[in-house]
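What follows is a single chain, given as structure tokens, in the form predicted alone.
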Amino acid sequence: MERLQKLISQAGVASRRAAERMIEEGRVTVDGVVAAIGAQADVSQTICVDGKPLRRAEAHVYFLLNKPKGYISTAKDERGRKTVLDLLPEVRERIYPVGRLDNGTEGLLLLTNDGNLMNGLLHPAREVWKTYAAQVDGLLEKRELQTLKNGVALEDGVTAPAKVRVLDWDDRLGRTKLEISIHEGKNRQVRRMCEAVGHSVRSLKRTEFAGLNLSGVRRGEYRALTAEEVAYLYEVAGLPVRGGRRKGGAWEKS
């Protein structure tokens, strides 16, 4: 017996927290009647989501993408807006992103059917570092650094500690680049805390998630990830990691 949560994240249906606001709202019933918070069921039970039966646990897959500006990070948008999935056309098994970047920053972002993954590598407690390459107006003093590495007051309280180094300066433009390590998921984070301290992003790319870069990836361009990196997000989230073999985009696990 399972909680229903994990099995309709691990169908690939959404994440677990979707999932449970899924219950909450009586979205969710096992053989026919609706499921409470909490309930645990089994694979052989009749488990639907809004009317429709449950699908048998696709195998696992693990995509990174180097996303462009102007794709949301959404399985779809009821407003028609293009998501990363319109950059992933090949890609069969129902995925989605972990995490989210905004509509107009770019760069890596994961995408998996792989809950239990999502779920590790997004919880706050595995504190998973998150690079990005910002451009931001002005020259920033010594002290508007040290705020941002030691911590930004936001509306939604104090940022954690960051790795704050400045890249380049364009005197022409009158603009500094920034390399920004964060390992929480406040949202619009990295522009709020730029913001917060007088100096607005005119660009943002994230360059690395949980150790991974986009080597090798052009814009809008994504790719399978490797037996070895599967294991080694497992790792970083904390989770098992299991024998297995990788076949195309997919890890089988034994």
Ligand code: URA
Second form
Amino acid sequence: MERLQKLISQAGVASRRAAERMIEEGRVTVDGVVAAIGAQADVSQTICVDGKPLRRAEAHVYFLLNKPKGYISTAKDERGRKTVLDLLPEVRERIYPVGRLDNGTEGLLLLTNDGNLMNGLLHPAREVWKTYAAQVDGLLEKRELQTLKNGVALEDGVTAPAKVRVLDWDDRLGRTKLEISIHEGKNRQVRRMCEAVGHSVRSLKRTEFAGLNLSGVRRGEYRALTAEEVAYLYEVAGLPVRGGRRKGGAWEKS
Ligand code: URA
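Form predicted alone already given; the form predicted in complex with ligand URA follows:
Shown next: the complete complex, the earlier chain at its head.
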């Protein structure tokens, strides 16, 4: 028996937290009976979300996308805006972005239908590092750089220590290019950190996620992760790598 939210997220329908909300809202049934919060079920039972049965586990797939600006990081958008899934039209599995990049942010975004890995990588306790190249207005003073490194007071709390370095500056335009690495995932965190020390962000690109980078993947393009990369991400997420095998270009855990 497993907790329902775990089974729902393993089926790639939603994150565990979103699945919990679905249960609270009475949208989940087990063998035709509306499930209570905290309920458990067996994979042999029929679990439905909004009346639709969970699909039997499909092979897990993992992609690394170089997201351009102008795409939102959700699977669906009620307002009909372009989503990152529009950039992977050949992918048949129901994949979800691992976290978010703002509409105006470009760069590295992982996508998968492996709910366990997604939850592990996004769990705050795992402190997964993400690196950004940010072009900001103005030239930063030493003490502003130090504040970015030490932690910035935002309305939702002080940010954890970050790694920050100046990559370049343009005296004529009065702009600085920074590299900022953080392991938190607050909403619009890098933009808000820079604004808090008085420098608005002109452009923002995520260059690394958990040590993976964009090498060989042009803007708007994507590639499947290798088996080694998936195994490495399992370690990063604190999950056991239970062995596995390659299947049709996808990595399926056995
Ligand atoms: N920080 C931001 O401000 N935006 C992003 O998209 C990611 C991190």
